[in-house]
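Presented as structure tokens, the chain that follows is alone, the form predicted alone.
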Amino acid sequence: MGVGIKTRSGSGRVATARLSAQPGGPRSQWAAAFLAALPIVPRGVAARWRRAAAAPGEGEGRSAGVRRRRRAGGAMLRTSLRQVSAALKDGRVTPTELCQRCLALIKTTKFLNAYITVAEETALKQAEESEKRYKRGQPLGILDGIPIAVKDNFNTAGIETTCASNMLKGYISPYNATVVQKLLDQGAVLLGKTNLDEFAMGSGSTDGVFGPVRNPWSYSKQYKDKSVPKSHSEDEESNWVITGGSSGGSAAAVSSFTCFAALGSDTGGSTRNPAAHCGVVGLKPTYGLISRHGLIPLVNSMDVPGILTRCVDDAAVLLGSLAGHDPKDSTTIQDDFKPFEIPNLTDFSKLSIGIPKEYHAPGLSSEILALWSKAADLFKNAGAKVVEVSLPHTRYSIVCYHVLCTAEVASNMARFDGLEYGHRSDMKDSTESMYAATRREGFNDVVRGRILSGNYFLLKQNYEKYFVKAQKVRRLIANDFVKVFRSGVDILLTPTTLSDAALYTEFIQEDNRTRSAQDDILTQAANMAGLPAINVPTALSERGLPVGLQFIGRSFQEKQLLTVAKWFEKQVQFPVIQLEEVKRHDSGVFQHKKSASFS
């Protein structure tokens, strides 16, 4: 199957190149090129790449200095935003070199199918402009020259926005989403648009028109060492696992080091779920803290732009750049948001961690339950108060979420009628037949199914029985959180997912509605209550795959939430993805440092 990757042509139009998603030969052969492109730089060894990236010494030629910076550019792909920003300011790497390295890696990792559109020419021009600012000593801020990616349901001027749907194939927005514009205004380099479930309706990033996204951990040493084929004849191609969704492309892009951060969206867990499966940080801010203007809506009352990064500190950097009032979104906060650096957590005597008993949900794996318990002990041993709490209406939340979600989906999808923008059917019998054919051709079964469900709940005879009742239950769910936080609890600690990532072949055996109900069960309540929540990568499962835990905070208390999350991140020391071919490739330059594992 071919993977469509669009690149920007000189005329400003989007040119599409078909890139093979399944090159000839077994996975181990065609993945080797991807693996060999990544130098291993485990966390905590920044000094080594600083030495490798040092300015040319006396008598050293300009070309040697360029070669040094290129090697450093590859090494820096694994560093934090603050580290790479410092390297850009010091001239150890240039924005253009960094951008080129990321673009090369995107091409090498095309089999992951993380990107729908790659804006290569636009990105290089942005990097060149950033380089000029650095030469003048006038960078726009910490994000200047940093390569980022954006989920393909955010509008981007001049770059195709598809929502992974036939309905919007070829659609180019005349304006940027507010969050995209804020990133560009601060000098970030937009590499491209990432893959997702169609219109963000899914939990696996498997239901988009451009095909499923592959989890980079499917090709890690940790997973390959522990995944034994059932038989020698078993096709290795069937052994890859999903990313989660619906922001799976953004999570895979960050996890595979093709960008330093990415935007996702989070309606019921669509940022935190793939973050947990891909071993990255996924932050869902408080509803109203970040503008939704330009985010193609799924559920207006729950949609939130999400942030995906490799560490909690980076999430705080992006949050500081994106949060605040937007006159184009009436639901955003009125006050200005003050960016912050996360303080060190030292006094645990006043910290209270709540453990909601209802999150011990049916289907929760024993190893995630054990990690959850160990995490609670970690806080208790540090001096925090750890208490069991109850959110009694949680058991109704997934049903309530389904009713409200589909009702709003039905309303939002009505705009795609073939008359104003997007796909238009050739059916010419009548306006009604054209309208029906357009929606039949443009939407997949999942989207059409949710529209039908939503319209059923909104029928006059059903409105009070379903929609109004669900709104009342939503209020009860939100009140549960209010009561717990008023009791003195500061942060809630829960699992993010029921298990580690499923094999793709197993995941697609169940229908989208069943999968989403299972995968959203631990995350969607925070959306209905409008609360901030973050996934922190915690450990590797027995299969060698990432597992994360979720922290839920009080409304607009992101600083406290991220402070606790950063402390926890430091304690667990989640291991860096290990790609053995890279280990051999870079053995003379970089040494491995085995990370401690929280297990």
Contents of the next structure:
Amino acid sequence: MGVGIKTRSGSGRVATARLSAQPGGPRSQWAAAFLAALPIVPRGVAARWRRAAAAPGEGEGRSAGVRRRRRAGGAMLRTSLRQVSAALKDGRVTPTELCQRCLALIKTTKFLNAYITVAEETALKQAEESEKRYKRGQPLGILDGIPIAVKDNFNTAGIETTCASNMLKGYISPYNATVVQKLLDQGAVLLGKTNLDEFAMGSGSTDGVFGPVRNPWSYSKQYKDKSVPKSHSEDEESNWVITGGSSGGSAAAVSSFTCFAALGSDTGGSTRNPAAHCGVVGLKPTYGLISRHGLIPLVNSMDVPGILTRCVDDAAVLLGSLAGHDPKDSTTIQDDFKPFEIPNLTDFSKLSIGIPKEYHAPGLSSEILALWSKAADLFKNAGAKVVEVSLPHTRYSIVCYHVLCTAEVASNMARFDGLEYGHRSDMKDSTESMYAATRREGFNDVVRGRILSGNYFLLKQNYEKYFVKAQKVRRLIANDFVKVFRSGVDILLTPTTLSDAALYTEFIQEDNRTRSAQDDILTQAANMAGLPAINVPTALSERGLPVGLQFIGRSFQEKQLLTVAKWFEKQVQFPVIQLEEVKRHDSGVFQHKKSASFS
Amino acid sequence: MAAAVAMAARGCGGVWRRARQRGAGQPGPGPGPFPRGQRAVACNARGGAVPAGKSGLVPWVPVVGLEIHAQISSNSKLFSGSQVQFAAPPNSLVSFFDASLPGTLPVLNRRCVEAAVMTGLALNCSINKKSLFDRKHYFYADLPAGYQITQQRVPIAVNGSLSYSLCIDNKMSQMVTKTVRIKQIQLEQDSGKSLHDDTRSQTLVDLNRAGVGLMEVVMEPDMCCGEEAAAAVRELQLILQTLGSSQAVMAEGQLRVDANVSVHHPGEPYGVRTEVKNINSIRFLAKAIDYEIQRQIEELENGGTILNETRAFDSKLGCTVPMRDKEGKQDYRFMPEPNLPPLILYDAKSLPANMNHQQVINIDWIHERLPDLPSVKRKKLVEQYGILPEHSFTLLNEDGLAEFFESVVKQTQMKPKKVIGWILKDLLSYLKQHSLTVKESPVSSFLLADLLNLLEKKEISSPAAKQVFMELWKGEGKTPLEIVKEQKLGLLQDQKELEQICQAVIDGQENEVMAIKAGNQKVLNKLIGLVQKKTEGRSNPVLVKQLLEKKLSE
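Could you present the same protein in the form predicted in complex with the partner chain, rather than the form predicted alone shown above?
Below is the whole assembly, all chains and molecules, this chain first.
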């Protein structure tokens, strides 16, 4: 089997794009009206909500020559996928130019550690091909020439796929995951592979072998204005917050404008959680709607490829290009999926929003609670029915997830024995000792710990007591949702996270298991039930960090879910991140073990 | 087969007695698998301490169950598109899934499901309309994923039965029919092959076989000796080959049989069982089981205990030896296979309307199209051609022989009852002598029919026909008639010439003629023989007899 060694070529010469703060646009009309309608709002939150920024691409001045093009390009990076696609179509920017700008920005934001591998050469080649198609007037569609990033647990032919693990460092897959192939077939430009927790096991993107991902908002004007520095240099190094995870690299990449959309994976919240912390849209589609073929599994029965974008419309675009039956994945549904454009939500009389009371979980921050109730009122005021509902088994979700997850992990990880691919230990005493050493060297403590507990739960004498019981509980959790939806509720509205992003230094005080259990609490039930769910960035916290709310829909009712999410997105006018000091951070202030490698 | 048959003669009554009885006048099993010298010592030693009645006469009941892995005959593997082919270059038939590359998923092969349904129906099983796949975990170099996908909880077919026949007392004429219950048939993946290179202390892995579809047929412990097990497996093999669901060639590993063996006293619970593996022919299966039964009886009679262990059959030594068990007391940590939804099958009733027929498997549809099974074929042969039942077994036991027989019958005027003699005594024994299959026979059914027609028309004598057959066997492309002409094997059609020869014989054998005339008719045969000799076998013995009698009475 071909386990090749990747040769790293020198980085190409690419024009450097600069991120500069854009002047804030006109204040949203909605924000004012909304605040007027809702008098009882905690002060901090109100302040954030008022900080509505310019819609992407708005408020841009014109200047001449190179400077104009640069600025146009720079601003271009902050637009939505649909907008930049229109720009490509109109010839306002070329795919190569766009790709080069993204690659340059990846370099200047290298300190974020969002990317594990940057596929510079292949990306430029893909952009070139795209450019030819545009010149011929035959682009492949809306994704043609759009720079995207893919979480490093999706197989990419010819580009290293590591799962942020020593086990797969240097592993080059001979095939593309179905979702990757679909993106490439539609002309997308694959910039690189994004960072994650090892084998997607974690909720911080802090536990990968290539080091933690830094949340771009740590370097935003919004966050800095709020944080009180002790001493300048110390503050810089210890004041950064995590992205959440495990798709933290993808969330950071979208959030920092290095790509227009990214693929994540979502098993217990791994797309929605970092989306919430990084202020981007994170969609977990219904289980079975998008192929998992080529996604290196965490929990096969819950894994779903996730979509990270700047706005809900873009998520619908990606969903439309990825969804549908895959003969290579028997768990995808046979029915054809019809891509859709999200309609405007006008008739609220038939809309019923459920507020599950169990999501008022211990540890839920007061500002998120307030945001949540404000959002509920927003729907109520628009004319929708807002009802409190109960999902009584949600509280067993964590422990249930723990058993099911570790059991599947133990099984899925059995293939990493050093024989066919991946790391192989030098230990040669016996086949068994080689297995043991390979797995000890290849996996981190988190992975090994889950393998150990999973195997324990699957032992003959424990199987009924743990695994079968957990499956039954899972069924109860799923049935809770069925009952609620049957009662007439269309969409559930919940917080995505308990609080805004933690400081890295604080986050690592607790172990991975504790963190995952805490952080998945609001997201994982949707995975248990296979339901579609989406994080919509809603506001900035008192610390100037993003906070998101989650909408959970009925199975395969993505259109309804996204319609509601889009309306909500439009109401809240989440501010654009202001990364004014990107350049300074790039000048070598920070030392990192490893960040992006260029291939 | 001699040893096994001898054992069967004793054992198939259902009750085995201690081997010591053999000393009391019964013939031993010949160069069989039993270490007779050793046991004799043991028996004698023990015989002194234990009352003779107990040690010698308390009967033992052996119990034999079988687990049979039949490789499904299909173009591609159970869950991947790789080809299935025996003896291809190592690792040339390996897909990404077969090598367990991360992110790959299983996709069930429709053909394998159909093969299992066919087999289940042929074995009178009820087919589960919903069956499930499970993962069975263990680390082994030729199991790339670290688990095998199998059907542990709900297999595709359950509760069937298989009827098989075997002869008693080694006489083909005394056949009994028995039935073994089929517990279940499950679909599962085959593993790869590990080749251990001891000199270089390396293990080489060939994944060509990894992921090939298997049907595991589990037979209940309804058998009691090697001969029964062998007959059951042979019948299963014929059924699989008739269905085409497996080529079932044991030598190529397409049919692998593991035997579970235990012994107990009548009325007592079953004894501890051992599993005997590494059996690669039906002949060895009988040997291995009979050896194991005998070994367990001796072990127990000598005050020992039977361990629940896996033993390997050593075909060279003819005995079973404890196996260093790769699985040991392993916990397989079974888990539902999450990447395969339940396998749903339909019948005419449950088949939903508007369902794409490519997407569904209809059990009834498969049932209607099952070919004639061996038991039915045998019955038809017996009824249609008036041959003996045991001949029908022999005809089906050789691949293609029944078809050969039928083809000859169609092309000749000779009665089928006479044809069968040529098929079994001449053709089959020649094939066996030369280790050829029916297909490889140098004598085609067409040539044999030609020859039999010459015989039937009395153009040649029976001995001459045998001579022609030998010539045909050389495969030189001559027709029987050409051979008859070339070698002058045709019967003397000239009556006068024959009469002259008869007269010459009579004239030269005065003593014999005297004896015949005195009433000793037996001597006539001598004269017939002499005529035959003079005519080099080209005379019709019936005609010669008539001529001689006529002349002698003149």
